[in-house]
Amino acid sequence: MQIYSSLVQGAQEGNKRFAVLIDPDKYSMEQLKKLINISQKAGVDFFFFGGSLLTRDQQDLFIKLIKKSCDIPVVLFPGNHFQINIKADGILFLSLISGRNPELLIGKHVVAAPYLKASKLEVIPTGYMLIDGGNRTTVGYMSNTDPIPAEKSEIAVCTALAGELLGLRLLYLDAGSGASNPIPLNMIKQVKKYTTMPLVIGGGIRTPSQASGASKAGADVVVVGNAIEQDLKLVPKLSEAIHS
């Protein structure tokens, strides 16, 4: 089954999904091997792969290792068009709809489109929304955009609706890597209530309780990266909290 079809089916049936976010700058080869092994045993559904700023040339090697070692789909979560890799299974074609930076709304997409069209990657048009997580994150700085205030659920709802009416197929609300706070549960509930797209939630989630809360509030996919980088043993605990 294709990635997007499985997301839609999961959202319709209430089957929650867990994605581990891998920033290749944050792992060694040995640490990645351990993560793959733990993730496979824990029932992780996806590896989201990418980062706001990659400084080490490990992307190709890491994706090869993942594909060789397990059957967990690798979905690119690119910080820019240089992070496209045809060895992955799919790509979140991110349009930063919460910001007003035209390069991240459409500009970079024009550059990447011919390459993606010629590839075998499953391209998933994704409305990407930055939510204030209590401190300025790398993605906020690199994108030169202001996040939606955490207490302004109505802005998040209207932005999500605009993305849906524009024909985007997936919605990703992100507090950003290293956020102090996860996205408020009320915002997740409100966005889920007024939209029909599968909903991905990430940023600031550090505990199984937070992951479970996001899932129960309406997240169809819960994404965790930073906390796992610091403690790989969290993976099975997070997986159980999200899937239960």
Ligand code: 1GP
Second form
Amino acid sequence: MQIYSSLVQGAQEGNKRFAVLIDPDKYSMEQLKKLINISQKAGVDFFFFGGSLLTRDQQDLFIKLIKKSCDIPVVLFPGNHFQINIKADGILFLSLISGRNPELLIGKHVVAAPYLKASKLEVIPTGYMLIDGGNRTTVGYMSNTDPIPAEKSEIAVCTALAGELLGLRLLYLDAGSGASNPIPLNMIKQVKKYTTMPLVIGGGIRTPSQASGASKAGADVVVVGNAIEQDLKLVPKLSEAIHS
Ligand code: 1GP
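Here we have the form predicted alone; I need the corresponding form predicted together with the ligand.
Full complex below, order starting with the chain above.
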């Protein structure tokens, strides 16, 4: 439980964590090497690894390269059960609790369970909630679910509470990769106020001030993917904003 313990400890002590999302479809080997290098120097805490849809067969090679090059833990953030890879350190075992698609609440998990049980991956039961970020995102389309409206903090709070009472250990509020609007700060504050699970916030965060805003509002882990794919030089700036 090293990854999860470190998340709990961070949440208790107010030490914010920065996760860089690597969608393997979006990187070449050369770019990934640069990202690893810059992330090590910038003090990135985790690599979240995965995407809604993988069209290039790079996952295995990329995870091997990261594990060989640095100590930053690789946490799978899988779009589907084909993305389970035993070379990673852990996996967010996501239940899409904002949606009403039974396959993503429990169905795919049944298929994945025996592989995960037989692996050494640290499995982190995660309540995954999609929040409307102002545009239709790949994850919204692929999951065939409606996101929670951005102004409905009370629905987000009740959904998060239900996840907590069901025994989930981590909460991830996601506006979806490339969202026009990140998760509203008020929603982050409200969810943080009423729940005790470590809170991960991602989707549509592009600037250090947005990252710092999410962190100050109550995010224990801030995730950025898309903006870093566009500009690797953002990594140290985001890291400083989140960690300070
Ligand atoms: C998406 O939360 C992640 O699932 C990160 O989103 O790519 O927009 O940073 P971005």
